[in-house]
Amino acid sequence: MKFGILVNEGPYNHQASDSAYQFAKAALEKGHEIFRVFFYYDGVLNATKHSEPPSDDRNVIKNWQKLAEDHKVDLVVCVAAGLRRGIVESSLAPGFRISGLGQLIESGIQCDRMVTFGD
């Protein structure tokens, strides 16, 4: 099955990026395809190269990373919340990219099933 992803809330202060982080692992795992992740809202704070979290907590930022370079998954950041947010392609973390919702209704056409992340 294709798979696109949504991810609405930010790294640390909701838990839907680490969900949407371990969904993606776990079906990838079992053989699917995660055609593009796509940051939205706050959740575009998960691609800010600018993130340090301390060593004895999780780098989600890092974890998407990793999961794009390993699988090649688009990881997507919707340029009008990124600017709101200050999230501009100079503070993007590498493996990350911005684009427009055009890439959002792309993965709703492309993929079998859209799942969302964060209200």
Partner chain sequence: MEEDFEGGIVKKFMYVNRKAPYGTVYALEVLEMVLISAAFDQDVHVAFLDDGIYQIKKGQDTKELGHKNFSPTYRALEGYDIEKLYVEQESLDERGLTEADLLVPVEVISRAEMAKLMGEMDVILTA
Given for the second form:
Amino acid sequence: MKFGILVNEGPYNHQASDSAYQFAKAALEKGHEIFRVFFYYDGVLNATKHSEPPSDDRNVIKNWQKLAEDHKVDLVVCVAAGLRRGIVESSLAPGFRISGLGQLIESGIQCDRMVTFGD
Amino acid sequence: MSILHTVNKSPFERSNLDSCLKHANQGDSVLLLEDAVVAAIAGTAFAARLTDAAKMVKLCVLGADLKARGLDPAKVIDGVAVVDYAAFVDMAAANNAVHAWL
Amino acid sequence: MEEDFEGGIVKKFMYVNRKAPYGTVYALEVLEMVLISAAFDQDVHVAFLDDGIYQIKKGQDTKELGHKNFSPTYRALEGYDIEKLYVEQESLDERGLTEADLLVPVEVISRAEMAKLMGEMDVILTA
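We have the form predicted alone; now please give the form predicted in complex with the partner chain.
Full complex below, order starting with the chain above.
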């Protein structure tokens, strides 16, 4: 089955991004496809390359990056929400790309299920 | 047509779970995750409400979130199933849509 | 063009608004999402329940906040062929509001009807 995921919150204030990551990992392990993960609202902050969490904490950004590398998951950051919050092309960690909100709607159309994680 | 509803906030803090239960249809599923898992434990002020809901919808709670909060999966309300992320994926697939009550 | 690109699929989308405006950014950014979705020729439904009904309360004046008052945009949705706006009666009642307090034409439905409508959707987006 083809899943689309929407992440509404940033990496460390809320558990949303972690829950989304665990869901995506479990879906891939079961042989499902993650068509796209779309980052909107403060969720765009998940894409920053400047995040350096303490070494004894999980690295939310790296988790997403690894998922993208290992499974070719499309990680899309909303351009408008990113601009508001200072997330632009030059702030992106590898594996993320910036595009329009239309990519989220397209995900809703193309995927069998859309799953949202937020606050 | 059925929906998997997800709720991630404690009913003691926000109205998400209350609103979700008021809008769930017979045969829908409701998954409690993150801070909402506190609602799944027996003996709370919300337990009667959840026991009632379990007659109409399939109620589940994410075990990982229970354990993280020091809550014993053995102490969940009768009729609430403790599940893992893999089961969460299965439920998302088994229902027609997923509605996150944020 | 969109139709060809998307293979002519038309799904029932619902945007569920349950939060008041200005205290958080969700109302505004959901509205931006709704506007974009108009370009995709989908069957769009916009639901207002719980505190979401404050998003379309008449007479919003944000001058002293310094925020942009985006509430007139809800009236512009019709121009984008987004005409299925639903408000839950019980949510109005709980807040001492009536349909006359709303700034845009909507269909007021009961909580039971809202629940049934949600059950008919293919994609439900919330924030």
